[in-house]
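One chain is shown next in structure tokens, namely the form predicted alone.
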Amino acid sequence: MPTSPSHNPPDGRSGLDFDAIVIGAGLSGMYQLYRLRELGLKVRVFEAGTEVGGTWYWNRYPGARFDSESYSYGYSFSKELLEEWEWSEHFAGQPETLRYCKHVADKFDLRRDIQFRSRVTSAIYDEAGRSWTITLEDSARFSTRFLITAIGPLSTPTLPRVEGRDDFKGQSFHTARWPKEPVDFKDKRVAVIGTGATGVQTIQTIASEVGHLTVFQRTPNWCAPLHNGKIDAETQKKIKAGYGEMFARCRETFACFIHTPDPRGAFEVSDEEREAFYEKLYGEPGFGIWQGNFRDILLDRKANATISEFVARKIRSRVKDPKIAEKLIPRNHGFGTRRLPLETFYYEVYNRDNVELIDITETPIERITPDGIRAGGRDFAFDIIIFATGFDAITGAFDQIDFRGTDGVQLRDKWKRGPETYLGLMVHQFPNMMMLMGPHTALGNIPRSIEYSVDWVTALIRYAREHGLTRLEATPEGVASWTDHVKALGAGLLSNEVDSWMTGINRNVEGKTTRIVARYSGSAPAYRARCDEVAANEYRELSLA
């Protein structure tokens, strides 16, 4: 790997333990480590788990898998890696994806700079030393010039605030904290609380294995078919031959998927053409029905109503009991305005004799008992309770760590009314701290966004080293301008008028009951163009010293 002339940065490191510390060894953290090594930096990655993988390490629940096409999800930076790795399915499952992450760690010898079982509890900026002090759960401390967070937008699971949660005598676990040992479902009475993406995947996978399954649903979600399948040898060849073209397309599309919005509006075609188009998308694999639909379905209520009614008819046709079908159809949000779960015979689960759906808006959960759940005055007995109750998204992982910047300002206090960032990458009063996949950044097809953000951060650090800079900070003017821009982009989007993790809502978390604009809603090409402009102007918009 290429290195800079000196292993030490221009200030001689002033006795610091590391040039850079990265928090998290998921896809972001692994790639950031790879790039910083190329600069010749001394880097340490702290990871709370026992293995690399991040999302794909923690989320090992039954049925966990991609909803982006596997080949569009993997890293693109290494041609050799692309050539030697073969995905077995169009939408790979968690075990295969974790194997991929381990393969990447092995191939690039990443583990020698990753410290596992090391949960970061605080990160304190030292103005005099222009450095950060990182403290772990075991009280160990380390100093570094640069701090990079790779902690993920969906990495802090939340449990329901319900009385008696710890009283249950059977097995219970959150989908994102699934046990490593196999769970035996045979003849067991199982409850699943939650019907978001993780709930959908879990429910459709275990329904045929359990003795009896009771699904507790608060908010039904619009779901569309995944249409997964194995990748045959001929298709594998086409994928490998077309990687360059596919990644180029991902760079051009709105959200870095291979799908991008149709340029037509929903009412610019006849009723027959619109219906045929929806039918086509419903029958195709992946996110096309969400990301490749008419350009106005996420902006115009009348346009959205056409796709919502189409999918509602599909649900009614797939669920035999009309009353259950109606309970599975969302009433408080339109299709695609919340994150869209992709499913494989999910709706058919409710045709099974061993499955019961409980609408907790009608039959609220009163408490968890030693033997199960009491809801609507009825006692349900269970052997296993599964909490598919989601995450404290986007800012939640930051709230778990005591980040303190200049003058002792706490990040969680600074963001109490919503995040304020510069390009989604930096925060005023937190010098030398860069965020990967933090608030106000372009998300979409996550690994495509990860690679861009990591490369931008790496280029900034390279610039700092080349110019003898030891303090990099976002200005208050830059933060205000970017935050206002992000909020303006979100105006008019139907998704920002809906309670979801994408608008910062989580009723299981204190203080997370007011909608915020937590993510960048513009196109990925526009986001990259703005970040590229900052770099091309030699980061003059930052405060550098």
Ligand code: NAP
Contents of the next structure:
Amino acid sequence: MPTSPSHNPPDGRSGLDFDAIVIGAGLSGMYQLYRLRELGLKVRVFEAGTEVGGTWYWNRYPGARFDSESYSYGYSFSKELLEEWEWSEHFAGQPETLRYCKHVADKFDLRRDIQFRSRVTSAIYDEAGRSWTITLEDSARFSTRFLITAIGPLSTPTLPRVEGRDDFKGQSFHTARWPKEPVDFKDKRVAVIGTGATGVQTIQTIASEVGHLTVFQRTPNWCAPLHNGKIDAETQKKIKAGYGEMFARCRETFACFIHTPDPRGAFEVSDEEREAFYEKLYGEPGFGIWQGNFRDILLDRKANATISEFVARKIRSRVKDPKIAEKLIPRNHGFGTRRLPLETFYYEVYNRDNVELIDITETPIERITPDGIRAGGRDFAFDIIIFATGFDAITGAFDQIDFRGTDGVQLRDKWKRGPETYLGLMVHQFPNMMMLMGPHTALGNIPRSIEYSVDWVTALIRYAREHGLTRLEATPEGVASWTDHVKALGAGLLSNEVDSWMTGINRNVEGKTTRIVARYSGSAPAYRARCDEVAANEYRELSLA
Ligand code: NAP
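Can you return the structure of this protein in the form predicted together with the ligand rather than the form predicted alone?
Every component of the complex follows; first up is the chain already shown.
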């Protein structure tokens, strides 16, 4: 049964069920609800899960944890929340993060306006009413003036299109649909398919628990050590005292992390200095080696080769069997050109007797059988198969809902050849719909980006209400100009020349085999400056009525 949402007094003018509907109760949806309530709006959040937390609700696979510093990840909008919440580790695990999300929901009494177990299947714009009607899986319908998507860039899990998937008699899970009850790995023969950030965390966590682990790897990824640790009382005090400074820093850095590129180029220092710098970064916690490296490693192939070679040497030094080490070293992309998985003794896993690495480019998976997996003509028997096979990213969650704008135009159709947006926040022909963490926004350290986007959307809605506006739409010129800008920004980036979820590639999904520019890849401060300018000019770039 859905929980019972509150009944705020209706605005009495529109005859609509709600002033605003938010889809999704993850970090974006929760904060958006908080802000819209402050405006006095009648809001409802629809959430498919049974709890708040989004990513941290669904991704409860073994070893799921932050890759960015816990204290830089939490919400910054409430001093009281910052003061009372204590992260136990520098990079907190999923159970703690989910507890945090629940704590936020309790503290701000969010659940009374969130309807759980409610998956939105369609959202249709009605021009006469200047409103949206959303339909849930159970056919219930609700109307609203404003529709805000908070559906996440990595929320639509995908499975390999391999024969026999339903024949398997053992247990099988996608990491993003992990059961709430603990999975018993003792003495079990386990397969993991996929070696992205999720696969890496899963593999390193379960290797010592299982009877035998077989890792099916298609593309190795460059990984670097996380160097996690507990936060002691002294450090806790320092973190709390330094929140203001830290969030100010996150506002200035390229991608809102506490790390930002070193102003030097890789060849502006001597070979010895470069090596010493890489050694230092490899020994430090978090994304420093990715986000705080020389300014040109993600732009210049030769600069990139220096860090790739350095990390390849590290892999060779950590993996005893040279043949396996070579298999773990990426050949088709440079270091950091895909999202960097951070690891804790991941490479050492392959020194264990109970772990086998199968390179599926040599030993292709032929089919799933009732007893396991047939690959390269060999039958592997398994009790458990884990699919760490990623997501239909960025636009995938939008494709799951039938969004129809003016004249019945479908968002899926409109974005067939790649997304087209205004500031990553709005779409022409989809009036009164705002997207949080959709395509073409600055992602980076996500909660920092979320807070900015939610505040921008809230200010726009406040403006509309203060000026009696009931129709807000991005113009075709605005969309064309922003989309061109995003494409131009992505042009020189090595990461846009590589297949990954960041370039819209997912061979498990039909039609996702051509690279697109789905992400804004400029700096977060530049992104905010542009959005601020639009607000300061009273949204004149939008079509307002
Ligand atoms: P991912 O990076 O897309 O990795 C999916 C993996 O599955 C890849 O190794 C892929 O191989 C493999 N794969 C997919 N389909 C396959 C098939 N049919 N047969 C064999 N292998 C297949 O997905 P992810 O690891 O879930 O991570 C996605 C993103 O989520 C991350 O990049 C990160 O942004 C986020 N994440 C964050 C955290 C954190 O903050 N701590 C943790 C986990 C994930 P190919 O590379 O060959 O396609």
